[in-house]
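A single chain comes next, written as structure tokens; it is the form predicted alone.
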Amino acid sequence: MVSEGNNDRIVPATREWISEAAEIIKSGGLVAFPTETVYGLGANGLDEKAVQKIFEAKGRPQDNPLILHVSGIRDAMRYAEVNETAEALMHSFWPGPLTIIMYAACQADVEDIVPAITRANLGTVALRAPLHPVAISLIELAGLPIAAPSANRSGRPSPTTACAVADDLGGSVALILDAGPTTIGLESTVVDVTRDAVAILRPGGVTKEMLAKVVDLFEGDESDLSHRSPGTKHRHYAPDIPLFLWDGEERASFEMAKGVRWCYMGLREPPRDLDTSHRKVIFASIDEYARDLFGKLREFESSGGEIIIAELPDGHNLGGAVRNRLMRAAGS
């Protein structure tokens, strides 16, 4: 039975409910489901009307392409021109938190297989094979690629729990499959493989250091390709109260804390003489920072805090992805 109350669309991610969710997707409806990164808002990625519902539910600009979630390499070859570089990345990191942008496949060189609305009218398509068992089962039972951006209002912190989905989109989805908090907590890494070297357009759980062991990376300016990636063109991840960033050295961010209820999160303690925060979270590791970042942004904004101060970690490994999300959330 579906739970009652404000979260009345949340159901446990059992085989029976996943099967029900697959039927909803096949019939053109919307379902929210967990991946290892964040919760996604899923629809049939080959159905223009179903995909349009994603944009309407999120309030998402239609020039922001969607990621198509597939079962694996063989499935990907139906929807994209998979070159040797893409295949090497798939063998190394799929299933997992890596989205690969490739040229979209065509049917008989006449009709695009993936609708233009899913691709934001681009000649490329973004594909990912998720690792989460619920996502894998949902794709398998639906028997089609699932277009799924994060299941939140456009611009808000991404949801890492079913309740966060319900808070933002509860009335817009038929079901929210609940499998507990996500394990990575940040959206997938997005790479473009349409030229000689691989360009990282959005950092995530598959880090630059990991990618460099498999492929040659483009070291120049990727701005000419950024429009191909979800989550790069418009402001994202922002809480409803102001967010300020601390680099661990300068104290300017803490000037904003004078006379207001402020919340803090980071890997290090804030300056001792300023440690009078309304709420404070010190993460034990960068993995924990990444996993809980969006959840803490949501928690702080509902706690009675007036501003949030977050420490910027260094850019190594997963720290690069955390920095990216914090800077975009702060409008930097």
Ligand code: AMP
Second form
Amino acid sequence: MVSEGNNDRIVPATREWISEAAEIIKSGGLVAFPTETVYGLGANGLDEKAVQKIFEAKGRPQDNPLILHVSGIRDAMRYAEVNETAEALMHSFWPGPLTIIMYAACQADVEDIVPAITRANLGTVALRAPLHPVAISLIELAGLPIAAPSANRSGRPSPTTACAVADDLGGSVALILDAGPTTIGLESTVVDVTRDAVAILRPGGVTKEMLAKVVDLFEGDESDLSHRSPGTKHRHYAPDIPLFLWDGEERASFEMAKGVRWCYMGLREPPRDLDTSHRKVIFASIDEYARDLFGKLREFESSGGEIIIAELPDGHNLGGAVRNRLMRAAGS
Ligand code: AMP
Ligand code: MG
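Take the protein just shown as the form predicted alone and give its structure as the form predicted in complex with adenosine monophosphate.
Whole complex next, starting from this chain.
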């Protein structure tokens, strides 16, 4: 994807620019800002018109609800019914990359507090308290919950730099606060605490292993969960060129590499006897793979590469989230 001259919206995330961004959000506009996961496209989550702008800018299906970014547990209690399980999770993992789905709070038990558009008409809300200092300041200065999905066009890889935001959405945002590349690189873990066992609807920076130390996790068939998470049915994270996955054993994926400019990323070297790759990235750790995955998908597609082959890591720790994004990006 080639930048269309929208880089002029990028500003450094200084105190002054964060204040300016908070004013824009308060008056119903859109700003992009860094979090520890990926860059978000933020608006006042309680303002229907502002939230509608997010759906339009991204081309996001209206049935995919948004995450509200709050400052912490007390703030969360205004918008959701925080049960004991949710509270335990918040104490352990907030601020951080964990989104919690809870029943939406109502005023005097009747009037919705979070508008239906933000929740995509569900009776639940998704809340997260981010860890990134710029995101924390922005939420505090705006003084309201910020609805923020990833700041990419719907279906594309999530942005982990301000430039990636400008490439996708530069024309639709007033400001892009730049604080350098994000550190985790994958979106938050999404958990649903409205049933007895906590269900992981999307793996992310807070891993299954970490969650299992604090709460009982749903152990059933994961395909039973897909109807609970509207976002999982839509196409996601896909680069503009075909992506093939390599399990580290079978050579079949590399048949695709014959006679084309192929790009590769993974933890292991690809088989030796192939034609030279067009681009090759070997990550030193699974954390590095997670951090750079989306950036490399974008870099490869704009490098003149014709296909991408990516190694599917095993599912331990951050490997679960990397596998999930790769499989969805490859459409498998
Ligand atoms: P995104 O903002 O694109 O990173 O995605 C947010 C994810 O959270 C999507 O998969 C949504 O479907 C999911 N989500 C947000 N709100 C809810 C909710 N109330 N119930 C279930 N899933 C939700
Ligand atoms: Mg997204």
